[in-house]
Amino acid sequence: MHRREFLHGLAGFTAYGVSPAVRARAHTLKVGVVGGGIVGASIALHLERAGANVTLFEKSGPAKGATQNSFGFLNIFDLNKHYQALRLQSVLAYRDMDAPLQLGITWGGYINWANDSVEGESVRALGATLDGTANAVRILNAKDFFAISPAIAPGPIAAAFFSPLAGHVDPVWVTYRFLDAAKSYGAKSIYPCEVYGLDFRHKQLTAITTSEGKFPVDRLIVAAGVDTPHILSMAGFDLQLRHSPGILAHSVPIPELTKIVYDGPGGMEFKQMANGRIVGTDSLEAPDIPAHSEIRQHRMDFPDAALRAAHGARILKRISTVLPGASSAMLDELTLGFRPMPIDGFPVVGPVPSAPDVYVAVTHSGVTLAPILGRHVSQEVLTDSQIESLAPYRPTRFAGAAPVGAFGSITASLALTA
């Protein structure tokens, strides 16, 4: 895209008005953002657009962590109504940002179906989480299923629904669009750049020490995915994340078959990206087998290329049983990612109790939540306010006696990092 076209698109990015008072305060703040994934990029964009002096620090490169390994499914499904509402805010924010920032979102909707009565109950329960809302799902019979998605051979249908609100993205592309927009407003990005320490004076943050030198900051926002606990430990806060590996097979591009995201029988999940690649998995968790023992314990790559290739071939073969048009799709790569999964499954967003100038934003659903976290986090940091939508997700819940899952159960993950 030519720079003139991109700047013209930014002129249409009017969804988030910035008040003169907020802009005036923003000009006085040097804000560091640690993490160049989709969440950190969105936060940097919103802060810089409000007038803050933003520097983003990324250990390796933009979208090189969980973002590049994410499924990129935009959805609002969750059993917890508060969290469902936050996800809805973010999906609607994506709709506002899509055209101005040329994010290339595919708004194809989402189909979930099961072949047997046991999985059928789970499908119906998930669809029921939107009952009574403006975004209620459409229950599908075999005829309806074929009419909406003729590319799929679903087999016997015990339960199925369609959600038109959902979409999917290329998370790496979206991250770069956010970073390009932030840069056009004046933000700086430094990478590769590792954070070594935080400097405080009388509990007030003054600077961060990195592999590229020391940088003065007034506020620091940590959106570093699975590296977040390490950075927060420098601020005296202990945050635990659940170890959560996941794999995705990526095919070479093939002609377009569908724009829909699918959850199928037996843990199968897949989509076709705008570039023609089939992306998907056949299990939300790494199976407990000897070959996976180390991966299930700590972050590491596959022990050998043969295991990687075998996983990829198996996943694409399973997908082709219900998406016959993909039967000739060859494996391009298999990604192994590690989800930034808080212990109770919900986002952790807010000032760190031990160091209020340090703010954390870490969540499993980083792709879905990136726009709304960018909007809300920037407002809280620049106005010293508290947004009600973020109230249940404060890091203080881990510093006191609140038990895991204190504000409701969470549904099983729908995507590797959605």
Ligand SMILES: Cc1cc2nc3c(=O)[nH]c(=O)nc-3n(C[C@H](O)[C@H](O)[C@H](O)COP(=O)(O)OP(=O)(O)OC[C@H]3O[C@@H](n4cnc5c(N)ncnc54)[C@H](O)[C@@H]3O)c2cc1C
Second form
Amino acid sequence: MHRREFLHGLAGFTAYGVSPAVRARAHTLKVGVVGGGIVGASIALHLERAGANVTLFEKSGPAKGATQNSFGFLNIFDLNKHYQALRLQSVLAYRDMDAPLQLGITWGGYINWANDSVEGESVRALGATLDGTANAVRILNAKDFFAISPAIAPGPIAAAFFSPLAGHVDPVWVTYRFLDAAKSYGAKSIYPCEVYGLDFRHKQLTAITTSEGKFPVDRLIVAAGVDTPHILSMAGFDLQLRHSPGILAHSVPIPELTKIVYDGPGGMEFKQMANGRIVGTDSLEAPDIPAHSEIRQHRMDFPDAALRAAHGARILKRISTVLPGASSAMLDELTLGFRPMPIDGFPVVGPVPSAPDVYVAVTHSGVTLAPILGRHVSQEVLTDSQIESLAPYRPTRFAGAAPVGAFGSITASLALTA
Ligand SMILES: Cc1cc2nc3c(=O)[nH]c(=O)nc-3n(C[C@H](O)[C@H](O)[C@H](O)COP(=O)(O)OP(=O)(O)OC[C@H]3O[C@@H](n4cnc5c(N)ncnc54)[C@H](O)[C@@H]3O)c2cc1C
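I have the form predicted on its own already, so could you send the form predicted in complex with the named molecule?
Time for the whole complex; same chain goes first.
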């Protein structure tokens, strides 16, 4: 894209109001952001746009963490109403930012279906929960299914619904768009640059120590994905995340078959990216068998290329049983990623109780939530205010207490992938 077009797009994005008072305050603040994934990039963009002096520190490269291994499904699905509303705000924010920032979002909607009565029950229950909400799902019979989605051979339909509000992105591309926009406003990003120390005078943060030297900062936003607990421990806060590995097969590009994201029978989840690649999985977590015990316990790469290729080929083959047009799609790569998954499944966002100049933003579904976290976090940091939409997600819910969810457990039959 030409620079002039990009700046023109930014002018549209700038339409979001930043009050003169916030801007005046922002100019006086040096804000560090740790993490160049989609969440850190969005926060850096919104902070810099509001006038703060932002430097983003990334230990390897942009989008090299969970973001590059993400399915990139944008959706509001959750049984918790408050969280559903936050997700909705973010999907709507994506709709506003899509054209100005040229994010290239595919707004194709989502179909969830089952072949047997057991899975059908949970698909129906989920559809019913979402019916009448802003998500407005539509129950599908076989005829409707085919009309909306002729590329799919669904088999016998025990239950199915369509949600038009969902979309999908290339999360790496979107991260680069956010970072480019942040830089256009004046933000700096430094990588590779690892943050490995926080300096405090009394309880006030004064600087951070990195592999590239010391940098003075007034506030630090920690959006370091699965490494967030390590950085928060430097601020005296103990945060635990759940280990949550996930694999995705990526095919080589093939001609367009569909724009929809699918949750199919037996844990199958897939989409076709705008560049033609089929991306998907057939299982949300590694099965609980001895061969997978290591991967279920800690972060690691695949032991060998043959295993990687075998998993990838199996997944694509399964997908092609319901997407016949993809039967000749060869595997390009199989990714193994680790979700930054809070213990109770909900975002952890807010000032760290033991060091209020340090602010944490770590979450699963960070691709969906990045725009709204960018907006709300920047406002909270620059105005020392508390936004109601973020109230249930404070790190204080884990301080000194057993980290049991403030909301109970997440029981959505929907993919943890998303
Ligand atoms: C298999 C899979 C499927 C998923 N599917 C979806 C989906 O469909 N929809 C959705 O919304 N979400 C999905 N997610 C979740 C989503 O990808 C993450 O929530 C999101 O990418 C988190 O972004 P982030 O910027 O917080 O973290 P990351 O992308 O992990 O970025 C954190 C960055 O911090 C850097 N870092 C760490 N420590 C330091 C340090 N000390 N100094 C400097 N830099 C540091 C890392 O190098 C990394 O680049 C999925 C995740 C996985 C793994």
